[in-house]
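Below, in structure tokens: the form predicted alone, a single chain.
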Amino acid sequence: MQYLRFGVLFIALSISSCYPSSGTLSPKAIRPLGERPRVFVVNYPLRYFAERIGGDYIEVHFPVPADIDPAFWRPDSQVIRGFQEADLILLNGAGYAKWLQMVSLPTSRMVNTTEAVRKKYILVKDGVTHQHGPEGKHTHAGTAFTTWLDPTIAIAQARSVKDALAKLSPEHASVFEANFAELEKDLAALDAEFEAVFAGVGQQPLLASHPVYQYLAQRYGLNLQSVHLGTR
């Protein structure tokens, strides 16, 4: 049952799917008494981490439609305005969310949650051009961006979220620290579970249906090859 619980967490984090480093956060304005900070995120894993750590003390916004890949989504002007007015913007880093290169956001409120683990980035040399949603054709060449599929990187990203929230609302820092400790425990347990499972696999060839599992393969030493079924 415990394995099933962590397996569900892993699947949930799997399906979601050059930014400023975290620094001194500059709140956009003095919020009215009782109003929660508004945190905008670019993918589901960051939403999950922010909600687990921030709890009822923050308001999390993940505005990507359910039928669109967040990594290649293109927000409209209204959504971009929401990001611009946010108290905190959580980014995945590793080249995730291509639209960020084409808009102007307040850098003082942007946090790249993978800044501390840049050395673990994986370079994808070749990528098949394909389409699996209304966001249009794209390729996964460049830096692999599904970083959170390595639970140790996911922990680092969650820690970055915790630190950013503590800077944003220092009066709740102890709560964020406690919530992060519980999340870290869950992710570490998930890592241990998958280590045990994949230990018996060895170098047996494995196939993946989409080219996004590079960090999973790297973490557990898997001989994993992607067989892409999308449109060329």
The other form holds:
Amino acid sequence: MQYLRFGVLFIALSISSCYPSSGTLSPKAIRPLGERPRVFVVNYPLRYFAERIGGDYIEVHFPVPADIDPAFWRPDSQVIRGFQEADLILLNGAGYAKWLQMVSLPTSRMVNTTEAVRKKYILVKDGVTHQHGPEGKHTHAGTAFTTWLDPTIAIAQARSVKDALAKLSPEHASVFEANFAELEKDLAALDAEFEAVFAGVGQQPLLASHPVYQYLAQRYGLNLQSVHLGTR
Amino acid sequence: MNECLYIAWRYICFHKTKTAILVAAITLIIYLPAGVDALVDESAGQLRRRAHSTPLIIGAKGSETQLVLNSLYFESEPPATTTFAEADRVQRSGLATAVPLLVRYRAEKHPIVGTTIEYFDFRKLRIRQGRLFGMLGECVLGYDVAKALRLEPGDSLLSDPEQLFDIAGVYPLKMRVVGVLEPIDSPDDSAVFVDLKTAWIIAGLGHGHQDLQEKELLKKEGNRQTANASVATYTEITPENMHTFHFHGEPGTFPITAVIAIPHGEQDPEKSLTLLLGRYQSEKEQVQAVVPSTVMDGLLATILRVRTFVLAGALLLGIATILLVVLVFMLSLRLRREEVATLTKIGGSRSRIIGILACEVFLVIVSSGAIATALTLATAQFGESLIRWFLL
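Having seen the form predicted alone, could you now give me the structure of the form predicted in complex with its partner chain?
Let's see the whole complex now, leading with the same chain.
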């Protein structure tokens, strides 16, 4: 039974780490006032955090098509223009979204949500170049970027989102604070649940289908090895 | 009196060449100091306006003037570089928005300004044609550059190699023109704008190349691979090869020539400016923060001192020329002794003859004064364009 539960969580995390999802927990209903700031994000977890914290006070844009891995997506000039005109751009950091190196965005409106937890970054020494979709060949060498798989880092990222939104829209800071407190509680509960599940796993060797679970393994002390099931 | 004026006018018309020389000499005496004054005032005004609209510049320690002139007018020799980490430091301070600049390279002799898109908001630059740069390798042209090189969105522009015979040096980058700016009569009209990362590629800190083949590998140690010189590097960034472009090293260590700091705080930006300025006062600091208006005011004070000497010189020259003109009139009277005697014989009174001669002098001086005034007004009117062409 415990392994069945572990399997369900594992599959859920696999999906959320690589592909955007259309399903979200409904953000706290807040009545909008005037024009809403436009917030652009680079992955689904940040979209979720922004929507939960900002609610109807902000307009969240996540322009990556549903069938493409946002980490290796390449935007066209139209999408870049949208990012350039955004009031706030939420980045994951840790080398996520390599396309950021190729485009011109307003640095003063960009926020690296993992800046405060840089020390927790994991360096990936070996990376195999592979391909598993229309976004072309890529490698996972460098810094591991699926930071949100460690709920404590996810909380730090959500806090960073809250701080950025409060700076952007100070008149709603108290609402953002309250929404963040709820989100933090949910993520802490998830962390506790993970701990309970992984406590029984111990140092049993685990196999992952893709090299993106480094933060999960680090947080819960897992003996996790990755294989590459994509097309070489 | 009308008769005197008429006879004086006829006399002037009869001696056209002599009168023209006299008028030209007196015109120059009046115009030179007035015109120079108008031109210096206008150029000082232009330099001041640009400097006063730029709150703070941060750059490597060295000549303040060179740092300010390079950052504001893109014309002086590049100052010593600092690192991009300084821009990050300003941004993180929460006191100001950082606009990094790398002004070192040129394209067809026009300065390439590597910056971020905040620069366009800061200088209130508007797009006339096309759009802002969005990807690596794209550039936006100032109005004068587009006009001089006859370029428009869709065309391309090569960066100039730094050293012609340095074949192992940085290759020119073929940049794609994606936009042209509205003219705003400032040094921005004569610049080529690229993203800071594109400027780093021009500097050779980033590049794109074809996939390495086994036969091209000289050495392989873990993840570190050394290839031979046959690996083709790209000199143009296209959507097809863009993914091969990469940078070697941490962006924080990459060079910039300056950071423009735009203080936060709508109510009290001066407070943010003072706080930020205070952080760069330590002796141990590797960088300096300068207020461009202070530097330019100092520079202009020197120029204005020079202007005083120029004006004093012009004044002395004017006095000498006036004495010469008086001498010319006196000699002219001596030459015209017979003419005056004839006027007396035909019944001209002494006062009438003096009136005729005075009218001649009056007409010459009034004509010179009118031409000099027109030239001074024209200088004041078109001085801005003249200065931009010749000085900036």
